[in-house]
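One chain is shown next in structure tokens, namely the form predicted alone.
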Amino acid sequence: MERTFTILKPDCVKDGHVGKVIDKILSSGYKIIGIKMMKMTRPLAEGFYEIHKGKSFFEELILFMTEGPCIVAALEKENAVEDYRTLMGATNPLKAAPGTIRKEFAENISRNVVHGADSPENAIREIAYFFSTSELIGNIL
């Protein structure tokens, strides 16, 4: 069994989207371990996304994390990561495969509505930054 990690970005939350892509992460066979709504910090989204930092789109990406509230999950399957690379699409909706996250949700390339982790490494420690290991509880949904 493999772990990934996401981010339902304040878009997702803003517009009315949670439970439908709550559903199409439970219809693709996830189990959800960890999950939680929050309103990120400052500090905390420069941390997370510190791999950015001094990209042109740096500032734009922290203010729009930070804007308004978001869900942060935990998710387990085998091949959890490539699946849900796949089943977000591509970072540009105009660029994502019909049926996938952004596809039918997201706005445009900057606001668009979830984030996953890219490797099972990454996707540990994205784990990790946000919850405790007494916070990841086998098939919570």
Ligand code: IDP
The other form holds:
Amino acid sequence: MERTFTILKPDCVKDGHVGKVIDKILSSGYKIIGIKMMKMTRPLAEGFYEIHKGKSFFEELILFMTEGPCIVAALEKENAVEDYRTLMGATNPLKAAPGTIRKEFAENISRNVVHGADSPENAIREIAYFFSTSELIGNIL
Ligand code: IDP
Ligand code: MG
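Now show me the form predicted in complex with the ligand; what you just gave was the form predicted alone.
Every chain and every other molecule in the complex is listed next, the one we just looked at coming first.
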């Protein structure tokens, strides 16, 4: 069984898409093994997106991710990471396939509703960044 990590970003929460997005996640076969709402601080967001530091959109990304509450969740399923990237759709919603979360709900390439880990290794790292072991069900960390 594989794990992935997702964030329902501040636009998702503010615009009332949380229920529909979680419904898509569950109906795609994922089990939620950890979930919580939080308002990210700047240091927390900067640490999470450290890999994008120095890119042109970094400041815009940090302002967006700290503008309001988001929901972080750890998900479990066979082939969780790759299948979740497919379910999310392309980073730019204009390029996202029909039926994907970003195609249905995202405004633009910045405010794109969801984050999803891009490798099983990063998923484990990202889950550990936001969750302590006692906050996860059936913990394998
Ligand atoms: P991903 O979320 O599809 O993995 P990444 O390239 O890892 O895409 O970028 C992380 C996040 O940074 C994106 O989800 C989006 O919110 C934001 N972002 C990426 N590229 C751009 C851009 O060109 N302009 C504005 N924001 C961007
Ligand atoms: Mg990414």
